[in-house]
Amino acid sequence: MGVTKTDYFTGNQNQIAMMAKALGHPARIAIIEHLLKVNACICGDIVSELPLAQPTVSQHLKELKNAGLIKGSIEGNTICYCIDERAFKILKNYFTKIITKLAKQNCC
């Protein structure tokens, strides 16, 4: 079986694109923006806070929790969903090292 072009960068990079790739999404953005107001919910509940139909969320929780930007927790028949940290200090700590580097440079 051949290499895949993921294999070819680090898992840290691999993980960085995960997670901004599913943050592409103006859709999945509005969710995390929503769960981070409510703290925790299920899908039901967010399909009445956005335009967009009930599969079509699911679809996307599926994404984030794919990347690791949300967790769930089963609860009964449903699922309770909420932000990871853990992914968010990933990023944070991501960011902060271009901020710092930035800051100490002169671009062109």
Contents of the next structure:
Number of protein chains: 2
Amino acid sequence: MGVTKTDYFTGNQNQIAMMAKALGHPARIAIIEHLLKVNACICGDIVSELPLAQPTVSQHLKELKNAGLIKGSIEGNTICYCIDERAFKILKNYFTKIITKLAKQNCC
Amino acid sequence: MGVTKTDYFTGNQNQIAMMAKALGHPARIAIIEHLLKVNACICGDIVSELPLAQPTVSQHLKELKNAGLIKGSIEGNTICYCIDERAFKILKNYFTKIITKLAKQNCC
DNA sequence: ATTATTTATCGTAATATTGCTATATTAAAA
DNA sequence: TTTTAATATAGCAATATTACGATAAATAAT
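Which structure goes with the form predicted in complex with a further copy of the same chain, now that we have seen the form predicted alone?
Whole complex next, starting from this chain.
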């Protein structure tokens, strides 16, 4: 059907899945890495960094924003994008916890 | 088009995106968490844990396996699934690195 | 040998995603 | 005010995903 049964899972599971899904495209990973590289909020030059048309990039930015991974603030004519640290902290903690739990396991 | 231009991005970007994509569904997060909870390889009871039909679960398991997130070994009649630690270490390191970089930034 | 159990695969319907062109919107610049 | 620049949105085609019922495949149990 193509429709996900989100109501069958916990809020936490849905949140992690939503953020992971948003990162589940190389263009969006590239956007995040570019935002990290320039080490600041950047206004506009994301399109010229990617081998994709402007509307496509705009769409990817929208998805990252919807998932809470980036923030965008209007700055006159342009929009200033930067990473939303909170989301990445949640992800980092999630995977750190998994590794910690795995260390205590003794199978496989 | 629905087709991702993976050749435009680096191998690392594609790898992270591929793993994130596989985790981008609450059912697959639930599978991972169940594998963690039972603290061992488990043979078969994943289907009864999820509110989804057996072929659907089988499909999700396949995707997790293709992304390298879980391993499955045949054990007679059943199949024994467990988490592949390597993938999760890559993810943990990736997000840890992002948080480290963010700590050095002073914007937003 | 037959039956039951476990998992995978096929086929299919509904929906979502990706990417583009064309166009709208909005603010800055001339 | 007209033009330029930066983003967003609409609409569309191609493809992917999600989910299921039906069925296959393979081993275990009887």
